[in-house]
Amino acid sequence: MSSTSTEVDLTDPAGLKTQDYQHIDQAHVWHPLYQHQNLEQSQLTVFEQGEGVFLTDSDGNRYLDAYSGLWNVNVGYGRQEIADAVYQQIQKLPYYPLSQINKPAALLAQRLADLLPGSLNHVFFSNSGSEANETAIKMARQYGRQRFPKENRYKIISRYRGYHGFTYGAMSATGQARRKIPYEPLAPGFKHVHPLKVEEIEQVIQWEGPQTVVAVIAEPIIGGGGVIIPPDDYFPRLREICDKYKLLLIIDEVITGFGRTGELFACHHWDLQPDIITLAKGITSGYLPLGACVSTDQVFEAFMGSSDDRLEFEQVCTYGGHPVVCAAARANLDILTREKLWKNAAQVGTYIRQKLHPLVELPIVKEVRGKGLMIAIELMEADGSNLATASTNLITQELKEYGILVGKIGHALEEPENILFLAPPLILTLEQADRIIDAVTTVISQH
């Protein structure tokens, strides 16, 4: 029994105020990447009811949301079509594993394969981003194993600033300090370069051995680690240094997939051709947990033989392709498709860049920049250091009272967090927009 008592009554929960939840949340909930030490003086918002962009509090204060949730509310909140098709499914089929079919998981890989570039094929689902690049590692080192025996194909190149999860293996890949120091030594294999300079890979792969690397594994947009976009030759130059040392290429759009960045997936942007892409968060806009690894066709056959011969993919995943789940993506599709929203997010994340451009004339602002609605504000001191951290979240709280919620760069360097993100909805209006710039201009030009 906890030693810290709630004193309210558990069984009325429409009898509960706004500190009663506080409480409870204190006693009991543990919250990523926060010191619980500090809600002795700053208790964390109840949340209470989303609609469109905007969301309520549980003391009616309503707020737009510029950061959909966590990069992921790609449709807005509130939509009863998917709530319906959430509904209908868990009265007909709660559950069963992909050990056989549902009728969910089957229609969106289908859905999924109609949508990707290429032959992207092949879907193998899981909960979230974290374990659809986990399955990618995994599914390219034993791809490595079994396409080239005589070799000793197993090596990772990955990005320094790029995040690709919390999990053993996509925290190995990942090159972000803060985010991996705690958990040293991680796991073997993995090598960094740096997140603009596309030769730099190829050195390494020449250095490491060809024969010992595997795949390299990148963000088309590094995301959390603050909106780096590559320039045009990056991607292209990428796919040809993979091709002439027959590395697969493993494009994670965790973040950039179904529509945030203008195009329905960010690789359309340089006409890309993953070998595997990994796909979560906007797959369902974040109603439902959901995350899928995508392979084409010649990765695939490279796990196709006889029982004998043990070459199926040696991974089970209990919720993997959850028929509710799955219904509820496959709903989000056809709003996202329908609405074509990746226009709107060009248009209106367009809008945005250019207002808040003039920005940079400030002595605070280094720069704005983005594609579509994945726009970072990158904030400096008066010598063009990195603004303190303290000063970056005095202006996300300042934001906040004005009703904007913006993200923030965090726990990613050991350096000091100084990028706010912008990434609202893909439904976002112009007129919404305006509410979002005006507060930006006005927050940031006091400072």
Ligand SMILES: Cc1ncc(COP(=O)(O)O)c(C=O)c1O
Given for the second form:
Amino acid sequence: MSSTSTEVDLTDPAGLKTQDYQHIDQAHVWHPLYQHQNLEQSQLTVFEQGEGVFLTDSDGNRYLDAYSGLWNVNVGYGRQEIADAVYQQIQKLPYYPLSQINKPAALLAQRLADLLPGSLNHVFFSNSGSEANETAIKMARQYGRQRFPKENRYKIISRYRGYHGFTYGAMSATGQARRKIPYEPLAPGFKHVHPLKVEEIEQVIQWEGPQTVVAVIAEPIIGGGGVIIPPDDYFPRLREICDKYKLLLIIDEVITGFGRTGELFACHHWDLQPDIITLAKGITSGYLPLGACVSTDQVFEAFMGSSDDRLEFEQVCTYGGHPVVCAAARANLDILTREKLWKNAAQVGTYIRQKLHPLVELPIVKEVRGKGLMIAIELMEADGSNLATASTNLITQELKEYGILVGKIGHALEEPENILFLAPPLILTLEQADRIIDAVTTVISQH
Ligand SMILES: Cc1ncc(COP(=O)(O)O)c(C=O)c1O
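Since the one above is the form predicted alone, can you give the form predicted in complex with this ligand too?
Then the entire complex follows, led off by the chain already shown.
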């Protein structure tokens, strides 16, 4: 390998200004969940740089990112350690598929197995949360056929309001009508239940016939569907139901994993043992794309046999276990565990919720809820109905003018959409929390 290094020019092509990027973008970039006709009236922001919890746009405006990108920049922006790990690995071995071994993937899988509860020891890598769930769904169905060859176990129970991804299987498990309707018919064999009534799951299993059901998939706390927190007995009871009917429990920790809810994994809140756990987002803090589907020894064993038995998992992912991405994930996990960021999330999250709770006295605020740094503020009209989407949008816009970026529920429930999300990086200090609290209090009080 040549040791000469070449300078790469990352500066703007000559003279391009914010408006030029907006024009280029408008002409060529298709944005998610976005009505492009609206670009005629209001332009999107060009983000240029991130440092800690702050972002700077191309006009030099600074914002506190109280949504961590998309719930995922857990260790904050600008971590040199991750950049260095990526740089070193990309020089050493930029790519080789997992048909053989690469060191960062092996070490990351070992690390995940150490951190995860119980015997979640076997990691299938992919590139996103959707793919992690897609993998889990396929794994569960194949497990069903191989473990119960005389039965017909393929149905998967999931929850309304839950989100599991944009690919067909993950979307079929998703319980948000608007994101699915244009693409129906979806994959068969997905049955949806109320997000908080655990007994309904047993009822559906009985009505469907237990010998046809293979798994239940659930987010520990429904995220994009509104930060819906289950009662404390929900997951212990769900575990019992799954055991009783020999179903796999797939827990989607794509948002909640890696400290967001005040524990390293949300499963820890209830001592919950999943059979399969899916991970993405915080696994690299968004620095590079990575998804992981991790199964227990018991699930893994159903895929063992001679070559003639054809029991192996029939899936390949070109970039799954990419060495550079896994190196980034390892550096990210080093930071997260060294700084015990879930503890900060628990402390600062409790502080924010306590300070924001009095807002329920205002006629516009229905509820402030959350766990750790996963917080929702639900808004309402004077008559108690959901606040109009336009008013919720205006509040997020005004907060942005205050320099605070918050999230907002989008396309996840029937309009009007009335829920704001706070999910800042887990490094947030109490002083930075005060900035969020002050801005939210001021803006919401004016409505
Ligand atoms: C709980 C949950 N699962 C899965 C996904 C899909 O992840 P990705 O967008 O990385 O495909 C998301 C994305 O927001 C999510 O919130």
